[in-house]
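The chain below stands alone, shown as structure tokens; this is the form predicted alone.
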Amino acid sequence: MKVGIVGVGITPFRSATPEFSWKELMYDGAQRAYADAGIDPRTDVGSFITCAEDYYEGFGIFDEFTPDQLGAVLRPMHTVGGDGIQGLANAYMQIQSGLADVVVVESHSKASDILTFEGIVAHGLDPIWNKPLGGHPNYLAGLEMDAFLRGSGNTAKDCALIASANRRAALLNSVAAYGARVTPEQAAASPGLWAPLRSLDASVLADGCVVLVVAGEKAARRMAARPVWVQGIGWASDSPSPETRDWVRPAYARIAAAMAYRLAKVRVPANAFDLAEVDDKFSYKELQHLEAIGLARKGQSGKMARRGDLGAGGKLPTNVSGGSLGCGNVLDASGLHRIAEAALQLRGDAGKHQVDGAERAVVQSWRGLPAATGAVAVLGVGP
């Protein structure tokens, strides 16, 4: 059975949203998605999924607090404690197994309400080997960036190109929080954090919500929006210990991509897509992920950035939405945002940052430090 995305709702991302509670933020995103799909959630939806981390929310069993604003009162509802693409994978499986014809997937960030974000991230570190070291947990990003650049042959200047390009691309995206006319030179000269990582190499937290309506083929054909089909999807987790991971070609991305490509029958990924949305919570991560999922050979992603291949008019437009660097890091909603942006592109509804003629996209996510969990989806307007 084919499974398609038939409704997309994205709230504008902002550094802080004091005018909204997290429930109101979710309600806003849900209403946008339902209007896009032309459905009433109280009668047309069989299951609801929210992707959330209890530590970020401030209380446990989060799905007990979400039915009201999604229209899911007394309906099947559960939480995926992970990234938004993992939530989409759950929806895909529910529809394929016949449990539901239409599933709603929600994820959000109310990061401005989190008082101890650094402590939450540090709490996920190994309690024996890593956590006692103290310090800001982003030092891991500096270590991994150094290892990746040394091991792949890409350079810090290539990362500065990504930091600049994604923020500039975000100027065309109406939901982006951090679009800016940043030059590569400014990015390369921004204050140092953990060498070689600099401040403009890192995305900034933002508030926002993304909701998708997902449906089986028969139900999708009845919806208001043009379906974007999930042709393949995969997910994986690497070792929880940083000391035993591959920091050059992360296994979570490589394994998830292989799973998604197998389902989508993609044999040569470098030539298979018109568009890519990949995780860029740090600038080097975009380059690393492009290589890990087979869109660039080892050490070539930086060269692609230098040639302009990753821009809107390039060979493989990548993160033309602005990515997390330009739109903001919306935590577990980041992957769902990448999916939503790709779906709008394939529908021709991306507005000022539309890529002409895009018919097939690959989307990749990473859950963020200190995790080694990611997912990949292949989307298309065809079968």
The other form holds:
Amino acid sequence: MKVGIVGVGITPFRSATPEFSWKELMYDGAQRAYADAGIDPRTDVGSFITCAEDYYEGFGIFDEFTPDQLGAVLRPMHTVGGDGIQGLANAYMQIQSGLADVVVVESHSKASDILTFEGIVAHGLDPIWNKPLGGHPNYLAGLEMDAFLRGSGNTAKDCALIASANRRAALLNSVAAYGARVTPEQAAASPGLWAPLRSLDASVLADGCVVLVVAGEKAARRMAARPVWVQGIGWASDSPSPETRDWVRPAYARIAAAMAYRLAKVRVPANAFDLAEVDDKFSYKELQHLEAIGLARKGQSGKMARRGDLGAGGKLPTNVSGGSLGCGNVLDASGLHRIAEAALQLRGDAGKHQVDGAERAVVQSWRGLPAATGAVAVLGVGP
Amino acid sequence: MTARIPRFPGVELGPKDLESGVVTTVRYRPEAKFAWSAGEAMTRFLAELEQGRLIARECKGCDRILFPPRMFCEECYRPTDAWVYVRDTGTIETYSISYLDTDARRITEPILVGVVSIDGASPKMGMMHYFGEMSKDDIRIGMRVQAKWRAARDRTGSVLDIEYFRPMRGG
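Would you mind giving the form predicted in complex with its partner chain, to go alongside the form predicted alone above?
In what comes next, the whole complex appears, and the chain from above leads the way.
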């Protein structure tokens, strides 16, 4: 049975949303998705899934606090402690198994409620092996960027191109929080943080909520929005120990892609897609992920950026939404946001940043530091 | 130990063993601080508490008075319609007599805790709080109670602006 995305709701991302509680933010995102799908959540939905991490929310057992604002009171409901695409995978399985016809997937960031974000990231490190070292946990990104550039042959200049391109692209996306006319030279000259990583190589936290309505084929065809089919989906984790991970071609991305491509019958990924949304929480991550999921050969992703292949009119438009660098890092909602952007593109509803004639897209996510977990989905429109 | 097994085999460990290093542990205090935006509904609710008032939202879809207030009705899944004050009086719906304090130490003066159905709010829209000016022998389900507010200058916009609920005079 085919599984389709039939409703998309995105709240505008902002650096802070003091006017909303996290419940009210979720309600805002959910209302938009239900209006898009043309459904009533109180009667038309079989199961609800949220993707959240207690340490980001700031209180325990977040699962218990989700039903009211999603219209899920006294309905099947659970939380995935992971990235939004992992939530979509759960929805896919529930529909394929016949448990539900229509499933809602939600993820959000209320990062502005977190006063000590670095402390939360540091708390994700191994308590005996890495934590006692102390220091700012983002040095992991510096280490990884250095290893990736050396191992692949891409350069810090290529990363500056991404830092610039995604912020500029975001100026056309009304959802984005951090669109800016940044030049590659400006990015390359921004203050060094954890060499070779510079401040404009890093995304900035944002608040926002993304909600998808997902349905089996029969139910999908009754919905208001044109279905975007989930043709393949996969997820994986690399080692929890940073020292053990593959920093040139991250295993979580490679394995998740292989899983999704097998399901979607994608044999030559480099030629299979009209559009890509890949994680860019740091600029080098976009290049690293493009190579890891087979969209660029080793060391060639920087060249693709230089040739303009990744732009809106290029060979493989990548992160034309602005990505995390341009839209903001919305934590575990980042993957779901990429799915939402790709779905709107395939429907032809992406507005000013619409890519002409896109029919098949690949979307890839990473949970962010210090995780080595990610997911991949292949989306398509058509019969 | 149970009646049938007077002594389990093995080595018993107590807090002293952990402190003295017999068991190897690693200590760490995370930097985990948060400040939650109260949002539209609860911001007004907390501001009203500071004034010594309880406020709710009305949903005209299901004709309920939602307390504490929320901007959307979770049953009808629509925006709620209006602000309405409810009273600071109510009825004890359920209670417990706690003989342990928050550190699980045994106490002689028990803590009385429970849920009060607030006058003017819909059923199942009560408030959990403490009871005072009554003994464990006085407290009963159905007892009429009223909020004992802190002095205006001591209120901070918190549910603790109510010190406790006390028996209603003549109730």
